[in-house]
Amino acid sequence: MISTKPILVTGASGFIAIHTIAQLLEKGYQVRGTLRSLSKENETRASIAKLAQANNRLELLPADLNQDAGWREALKDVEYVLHIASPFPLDEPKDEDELIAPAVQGTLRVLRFAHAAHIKRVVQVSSNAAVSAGHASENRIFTEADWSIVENKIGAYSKSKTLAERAAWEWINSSENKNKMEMVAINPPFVLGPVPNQNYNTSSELIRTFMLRQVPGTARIKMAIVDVRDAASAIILGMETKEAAGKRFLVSAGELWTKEIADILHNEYSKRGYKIPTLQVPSFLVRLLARFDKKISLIVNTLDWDYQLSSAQAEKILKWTHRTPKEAVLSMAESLVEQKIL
């Protein structure tokens, strides 16, 4: 049965959040979204309106992960919380705490305020970055039983997602959770699919870079991919599925090497005048270039890493289905063209 109480979605202006809110509205839910400030309200409403009719069922309120202000009001009369807000920058920050502090403290802040408001369940949107990072020498299938190794140099984003999810589970299983509030973690990998506005996100940078031919070729890197629409449906299933309580769910549609992504784009867009770089740069050369380029040095550890993510648990318990990685790639590229970002 559809809840008559509002569903709270944190970070409502984000890529995944916009698609999640649209799907909630399509299903008939009342939605309340949080924004760091209401300066983004009109733009967020306009982006959601392209995907679904709100009909007065969407409310947007200010609440910042770094502050207590606003959370009590945001959680009033709410039954479920979908915690999607988390910083995802394009570049490695000078200080990793710029990412880690809001991710960890923000998650704990949301959980504590949700608990005080007697929320039934929180769906924490984590990441594959909390599952397989730091395991780059291990060519195997990863499952929800795996955790990223923060002691290895995994980058600030992966570290922030890992520490935030670990802190969330510790809190849920602690004596502080007197109401036995439930939690579900959804762990998507690289999220592609249609972008809803001109604020292109970090995920779209790879496709944008290839489409604009900003690199001479591709490095030999494998990427697990999910379409944003399927990541959103998994988040909602994590809220709706009774048996999901207390579990993590990897939601990957499959893996593509960056060369395969470039080939998919080349086959579709070369006839439209786009010159996609399909040359594969030898890994030894990428390692050499990494000595002089900080951006390249971030990817060196994942060169030639042949792995898979298992979404068997999501398919079995959540009854989750997904589009192909190819469809996710092409739908993102097409939306970047439509939004005139390219």
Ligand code: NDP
Second form
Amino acid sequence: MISTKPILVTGASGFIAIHTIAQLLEKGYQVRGTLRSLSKENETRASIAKLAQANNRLELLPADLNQDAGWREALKDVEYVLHIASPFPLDEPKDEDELIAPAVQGTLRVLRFAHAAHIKRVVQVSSNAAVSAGHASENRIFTEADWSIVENKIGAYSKSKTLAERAAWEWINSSENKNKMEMVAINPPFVLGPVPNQNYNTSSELIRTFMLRQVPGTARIKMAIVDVRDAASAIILGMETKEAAGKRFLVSAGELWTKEIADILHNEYSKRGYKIPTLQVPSFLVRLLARFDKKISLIVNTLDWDYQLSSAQAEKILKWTHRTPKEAVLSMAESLVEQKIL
Ligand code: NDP
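Given the form predicted on its own, state the structure of the form predicted together with this ligand.
In what comes next, the whole complex appears, and the chain from above leads the way.
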């Protein structure tokens, strides 16, 4: 344990934050989580309680990324901040600023309030959406040296994550950072693994769509995957590892084509009555459909893109280990069944 003071976790109600808080509690830390509304306090506590015992070690306080109110109180007597909150909707917003403003201004707000509170280190949960988006013509291995190209059509979410992480590093390296507060960025790809509650969650949409056979087949798209439990452990290692300061870390367990994800589900669940769509729709047909369907048009640029994400830096510096992508897929599916979402 590197701190006996509360660890501040922003966006405590979220999929990744719930697992992160549970692991912090398991490790003996005190935790203070922020919620944009305390109306989610009871369900957040209940979700965390399924994974770890909090006793009196979990406080939940209100703070919204779009407002100053609450942040000073949330950061009182804290040394480390895990900034996880950021909007992650399934659909493209009408106005991209709905995502970009809370992501960018919210991150800067957290950094400024953290600096004023003399925080030692902020771990910023970024994404592979800030690393490889907009590079879909490049079949290669991506590392932390890469940045997404926001000028390409990458969607509002990827843009929000890229601009937020860039703004955060710029702020950390600026003269405003008088206390030399440290930052670490953790960049997970598509996060699967067990869902902790029945809340609608963007991360579980693909598995849910396949399990409910809401699509006739799979498009030839490759997904880099990490289990939520391993994303959470990476975030905590980003806080605990001295040498991590000033670095970003891709944390991917590996890649699967969506057809491989469907096959994994089919092999396990067809005997239980689920009819998983395993047919791979030819890419030319998906491109054709994209002309008539806005949702499909968003993925069309990534068709046939054969890329990899390197997690070598996380394995070396954070000593990060992870489950397989297959385990992440199956544990998410099983949790959706258990939570009666399917
Ligand atoms: P969730 O949607 O489950 O969690 C998002 C959290 O952010 C929620 O707690 C939400 O609060 C909070 N939030 C959103 N807007 C605001 C706001 N204006 N003020 C305060 N809190 C806000 O998503 P995940 O857990 O999957 O994602 C968490 C983080 O991980 C995000 O930063 C996301 O970009 C990143 N990430 C996720 C990946 C994934 O595949 N899941 C992959 C890579 C990165 P509320 O409950 O009130 O809506």
